[in-house]
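Just the one chain here, the form predicted alone, laid out as structure tokens.
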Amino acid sequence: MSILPFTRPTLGDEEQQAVNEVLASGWLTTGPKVEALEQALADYIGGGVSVRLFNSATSALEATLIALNVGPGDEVILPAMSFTATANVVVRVGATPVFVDVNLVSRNLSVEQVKAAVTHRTRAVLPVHFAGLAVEMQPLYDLAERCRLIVIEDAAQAIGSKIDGRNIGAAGNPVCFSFHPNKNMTTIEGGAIASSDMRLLRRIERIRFHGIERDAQGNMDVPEWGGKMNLADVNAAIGLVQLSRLDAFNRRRRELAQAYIRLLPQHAALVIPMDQPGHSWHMLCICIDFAALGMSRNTFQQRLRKLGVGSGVHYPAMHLFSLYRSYGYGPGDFPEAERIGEQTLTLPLFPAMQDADVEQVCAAVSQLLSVEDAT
């Protein structure tokens, strides 16, 4: 039996041809294709921002924190529900991650939670647009202005998502994106930062590539530390094709997600994620009270697989990982994030899916939610 995976990148002849052209050109690393994709992304996002590409969103987040001088002695507020990279980069620069809880249905933090966590050591807030659903940002911007905080948005899962009709990233503050193969568009591996602060971006360019800067004559200097975080042209060539298809990808994702919301059963053990205008639907993560069904998540996944449906787990609550327990966090600190971590299940969602695939998944979930069928 073939298994419907929870995600699959959409790649075709255009991407293959773009790669072949780069290989034939003899210029494989950072070059004209990277510059072209940076400009194309800036045009797409809008708001007059500029974009710099990286080899991953993790690198983009780390470079942004470094460029903004966030480090030892500083606290960074972030949600307890995200991929661990969001918190890991805070630790990497020597700052202290300060977790807050999230909403069960949106998976996003709120300004009230952030406000309660602000101390005299708070330097930055790092909201995550979970699965493509935009955080309500204006209250956070207002809080940051009052408290003199930096806002860095983790939009790794939200390329093409919108807030109040404009693309995430268009506000001008630093926003980081991911182009990993499971994202809404891919460069295979890759990421980006969008910002309107050219001084910040110039420093980020140095940090991205060995700390190097050059004068008008091409003479090289290294005024500070830099890593090796650049993206190659072969990746950017794929990204140019993917970006041209992104809106169509996202439209199809929304259609599929809305079909899920219609077809998934109303059940006491099931929590369905929220929709709102501008949601790009990177993932569709439901919550299931597996204990109420008398089975483990692993058993539920195995039974789904026997019905031809793959699934994922996005994500465990970050504050319960060993690294973050060493900061004093533990069970009971963030109940909603912990409930999500225990009950989350990612259902198949990618543009090449057919309507019948959604029907198959919903029928399988409905069958397993029945106590009679599940026991």
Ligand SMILES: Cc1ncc(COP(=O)(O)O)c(C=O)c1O
Contents of the next structure:
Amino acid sequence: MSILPFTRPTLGDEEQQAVNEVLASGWLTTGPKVEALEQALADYIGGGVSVRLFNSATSALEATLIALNVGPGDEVILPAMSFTATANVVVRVGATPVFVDVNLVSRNLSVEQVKAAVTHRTRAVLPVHFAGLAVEMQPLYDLAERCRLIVIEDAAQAIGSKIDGRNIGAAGNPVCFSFHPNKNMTTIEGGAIASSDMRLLRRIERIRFHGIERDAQGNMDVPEWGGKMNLADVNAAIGLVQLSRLDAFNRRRRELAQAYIRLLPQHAALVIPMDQPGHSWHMLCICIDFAALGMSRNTFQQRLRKLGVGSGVHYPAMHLFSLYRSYGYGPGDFPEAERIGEQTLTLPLFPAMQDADVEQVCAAVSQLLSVEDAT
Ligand SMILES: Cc1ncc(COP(=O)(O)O)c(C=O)c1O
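Right, and the form predicted in complex with this ligand of this protein, after the form predicted alone?
Entire complex below, previous chain first.
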């Protein structure tokens, strides 16, 4: 039996052709395709921002924190529910991650939670638009202005998502995206930062590539440390095609997600994710009270697989990882993030799925939820 995966990138002849052209051009690494994709993304996002590409969102976030001089002695507030890269980059620059809880249904942090965590050491807030669902940003921007905090958005999962009709990334503050193969558009590996702060972007460019700066004559200097975080033209060429397809991908994701919301059973053990205008539906993550069902998540996943349905887990609560326990965090600190961590299950969602696939997944979930003796 073939298994429906929880995600699958949509790549076709156009992407293949774009790669072939770059290979034949003789210029493989960072060059004209990267420049073209940076411009195309800036045009797509809007708001007059500029974009710089990276080899991952992790690199983009790290370079952004370094360029903003976030480091030892600084606290950065972030949700306890995200992929671990969000917190790891804070550790990487020597700052202290300060977790806050999230909402069970949106999986996003709120301004109240952030407000309660602000101290005199807080330098930045790092909200995550979980699974493509936008965080309510205006209250956060207002708080940040009042408390003189930097807002760096982790939009790794949110390319093409909108807030109040405007694309995430268009507000002008630093916003980072991922183009990993699971994301709504891919460059295979890749990431980007959007910002309207040209001085910041110039420093970010330097940090992206060995700290190198060149004068008008092309003479090289290295005024500060930089890494090796640039994207290659081969990847950017794929990204240019993917970007042209992004809105169609996201429309299909929304249709499929809305079908899920209609077809998933009403069940006391099941929490269905929320929709809102502008949601790009990077993932469809439900919660199931596995303990109430008398079945482990692992068993549930194995049984789903036997019914032809793949699934994923996004994510364990970050503050419970060993690294973050060493900062003093432990069980009970963030009940909603911990509940999500224990109960979350990602169901298949990708643009090439058929309506019948959603029906199959919902029937499989319904079947497993109604199993009485499921141990
Ligand atoms: C919320 C979040 N932040 C950061 C990242 C890191 O992205 P990348 O794999 O491009 O480094 C991811 C990747 O899944 C993510 O989901």
